[in-house]
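The chain below stands alone, shown as structure tokens; this is the form predicted on its own.
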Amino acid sequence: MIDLYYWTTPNGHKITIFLEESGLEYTIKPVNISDGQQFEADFLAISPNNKIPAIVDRRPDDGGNPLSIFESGAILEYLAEKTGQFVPPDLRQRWQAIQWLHWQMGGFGPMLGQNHHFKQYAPEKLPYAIERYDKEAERLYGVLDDQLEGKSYIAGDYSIADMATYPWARGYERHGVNLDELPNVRRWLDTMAARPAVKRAYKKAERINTGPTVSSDRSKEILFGQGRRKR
């Protein structure tokens, strides 16, 4: 039913977690972003921002032609609406889940990505940039820890907010974050890691790609050196 265009990144893991949790039938279409497959014309027709993940729903609810969706947050919302799962029906609880999904999309993911980039991949180690994103990582993990106080999951019930946030938060060591100061985050990470569907999602990732995404100067150029794409 669902074709998932995927690579083994935090944003890719969000969608395999949802699909494993929901039981939807799906097929993974690997897009090796280190080799530049995200710039091929067939993929750009589905994901014009040349980023994974993207999906094609072969059986959309309106009965029409296959429907493509890009951007991981939009995909999670679409799949939640399609299945009626992982967004509570109650108005207030629903918007708790959605706003925390957008928190991840707008802040937690992008800021941690910059944190990792400037510490791991930047050719010049810029103290200002490293400190800037270390402080922002500290702040964002603190926000998450506060939100998880007294809760099993971010929005109360398990939801797309947890699926979006977990693949980024499990990289806390790369972000320079000490979980001793974040007991609620530590507990939640353990809870998420123990879910059978989460385990299955990461097992699938291991079968698709066993190496680092950024492994050479060529992969760095592909991932970090692209300007405007010429038509």
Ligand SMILES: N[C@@H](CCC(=O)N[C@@H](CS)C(=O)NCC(=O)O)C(=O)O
Contents of the next structure:
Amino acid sequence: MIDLYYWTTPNGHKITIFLEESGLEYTIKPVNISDGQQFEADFLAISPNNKIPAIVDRRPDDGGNPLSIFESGAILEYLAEKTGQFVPPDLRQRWQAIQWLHWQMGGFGPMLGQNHHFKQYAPEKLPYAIERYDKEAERLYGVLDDQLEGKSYIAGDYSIADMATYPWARGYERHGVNLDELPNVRRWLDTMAARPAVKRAYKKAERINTGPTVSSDRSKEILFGQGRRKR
Ligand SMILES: N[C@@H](CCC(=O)N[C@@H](CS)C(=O)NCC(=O)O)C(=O)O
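Switch from the form predicted on its own, shown above, to the form predicted together with the named molecule and output its structure.
Below: every chain and molecule of the assembly, starting with the one above.
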């Protein structure tokens, strides 16, 4: 049984997609990050970086105490190891999946997050920042399109690399990206959207929250106004 600490954002969806695909039993523990619940002591004990997603595996394979994991990439790797699913056993294919997972974690996700931040949320519209992250989004979607050439999925077989990348890539419009120039990304997005487990994951999200995560001045202050936490 997995407890999933979750909110309805791209990094949260990565894990509901895995859990729905794998059939592992899980319970969602909503953490409303617009309201500051990520700073509550119980959650920080699991996720010291005050971000969702995080999990607690109540039955880890070593038979020991419940095990908590934070960082979506680490969670996907953990669940893949636990279930033996969604990372191919073959050495070369496995490292294809793992390196593209890390590409998402270190590049695609953070850069698209900044892209959206400076266009949508920044109180001043800074041309340098907007252009910098628009160019980076264009570059990264291009890299993804090239990787998908002649393949159904990012690493060949369906893997945790797809689960990590899809929730971000489906926001292509807000990243200012035109799919007419990215035929492989368009096809892959359609393939991903049609998977029953992906549909179920997004349906689950609707039961938790349907509004935007960043809406009020208070939510902006909570999400963008933090310095060092007081002990
Ligand atoms: N690298 C982290 C990023 C997680 C992350 O940025 N989570 C956001 C929602 S998508 C969050 O919880 N933000 C709350 C906050 O910054 O206070 C991961 O992939 O798990």
